[in-house]
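Take a look at this one chain, the form predicted on its own, written out in structure tokens.
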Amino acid sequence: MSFETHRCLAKHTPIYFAGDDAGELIKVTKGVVSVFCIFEDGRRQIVDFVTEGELLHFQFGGELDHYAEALTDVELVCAPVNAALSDTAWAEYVFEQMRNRLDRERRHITLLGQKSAAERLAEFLIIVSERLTTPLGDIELPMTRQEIADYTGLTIETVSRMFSRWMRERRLVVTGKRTYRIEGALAA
């Protein structure tokens, strides 16, 4: 469409800042995006993992309220609200991409909340596997240990305590550099 931008950034760049012009909608076509946000003492939460296929925000105009990093090499599509919410084919794709935020805000709620530190570690594996697997059946981790200490609301230390324990256990199998094969029940 005549007013869409495209932009390719390498791993690791910022997208936006919280305080940015939340004038644009952007679309993740290639690659995998950190969403999070930092508190005044410097800890951060990352609030969602953005993939291929979804947008970045929801927020139509104003400053945005989070960040946004490549975790990955990405390719976005940018489109000024206006003009998005104008287009029946970008509306219609913003209001299932809400929808589906919904649900997967409300399993990161549950996670935080409610549950062990072994079972938000599972959690944000099943997540991840539904959303990252390679064609093989392996989950493809782009972030780092500490990242997912940020997303699962855990210290460093214990997801890798529960990495190697599960790895030991051979309930989660190293299969490539950043890739894994769960074999077994984890949160038990």
Contents of the next structure:
Number of protein chains: 2
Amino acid sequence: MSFETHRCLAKHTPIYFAGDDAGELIKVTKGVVSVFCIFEDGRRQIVDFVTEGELLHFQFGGELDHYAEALTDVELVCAPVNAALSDTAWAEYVFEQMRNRLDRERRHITLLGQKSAAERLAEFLIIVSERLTTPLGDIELPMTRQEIADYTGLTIETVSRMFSRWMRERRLVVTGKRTYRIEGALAA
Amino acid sequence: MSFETHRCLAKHTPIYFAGDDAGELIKVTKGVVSVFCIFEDGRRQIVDFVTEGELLHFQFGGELDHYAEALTDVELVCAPVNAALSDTAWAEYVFEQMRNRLDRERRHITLLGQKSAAERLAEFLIIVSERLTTPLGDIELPMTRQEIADYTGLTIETVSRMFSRWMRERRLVVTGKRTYRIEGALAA
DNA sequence: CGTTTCCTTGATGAATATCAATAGTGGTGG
DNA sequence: CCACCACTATTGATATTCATCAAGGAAACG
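What's the form predicted together with another copy of the chain like, now that we've got the form predicted on its own?
Every chain and every other molecule in the complex is listed next, the one we just looked at coming first.
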């Protein structure tokens, strides 16, 4: 499309900040982006890990109220809101993406509201495995322990302990630098 | 609109179940509805309290994967998905509602992921006060303690204790059967 | 290599869940 | 209208989970 622009960003580069103008829609075409909120006191909640083919945000005007940052090297396609929503293909795509995000957020809410640390991390791994797998079917975890903690509402120590335990028990196996495989049930 | 149908339901009536056909969009025109998920073991997470002018769900086909129940007596308007999405006014309304729900869910995620019991309940009261106020500006709480607990991811006892404490300290004042007023800061 | 960042592990404490008992409220039929 | 019953809420005592604090080790990076 003529109105689209492309951007490549290196790992750890901020993509937008709360307060930025919400004038364009941003689609991830390569890599993974974390979308998150920050409080006054520095606490951070990661709301979603956005990956290939997905949109970063759904604010069509005004100011953005959250942050996005490249977790890996990423490629993005940006489209001005008005042009995108006037284009039928884009509009349908946006609609579809909103529905997906709604479902993911709902699942995230149940994860955070009702589950123990072990259950949260087990579900986190399942969610990631549905979205970020290597060609061989292993789970890719491009995020740090801190980022996993900020997604699951736990501390980095709890995440580390739980992963250590599962690996000690051979329920979770390291298959590469940042790839894992689930071998057994992770429950409690 | 000719394709719309109307329904009135009494308090506590189920509106739909997970597994039901997602063939129609449902708008609340009076009262409050709770939208929630249930796990195998009975745990329940309330995802949203939906009130006047808002849509219950955004699944445009297939099966619903969650539940809705009338919290108060409610009036609903139902529209077949296809008819609604073909109607410009309805389609725009649906779009708008999806954006609102996305924002609410994001806020809910940060509430559940990063906050202490006191902070969750304080934010819960603020959220409700932005959506359910009496003509006099008091907060209406048509939901039970259990429902508040299932929304905030706490137990009924914790909710009760926190409210008792705030009422003892006169930070929260009862102004009617189910109405309250916030008098001071609720923080910790 | 050295330095920084990230991760792991242990000891301790605080927040909140759980268990248990009592009190209050609303709805129903006599 | 009252008395009863079921449901909802409160409160206390105790248990558990996870956060916090602290230190050392491993990996990534220039």
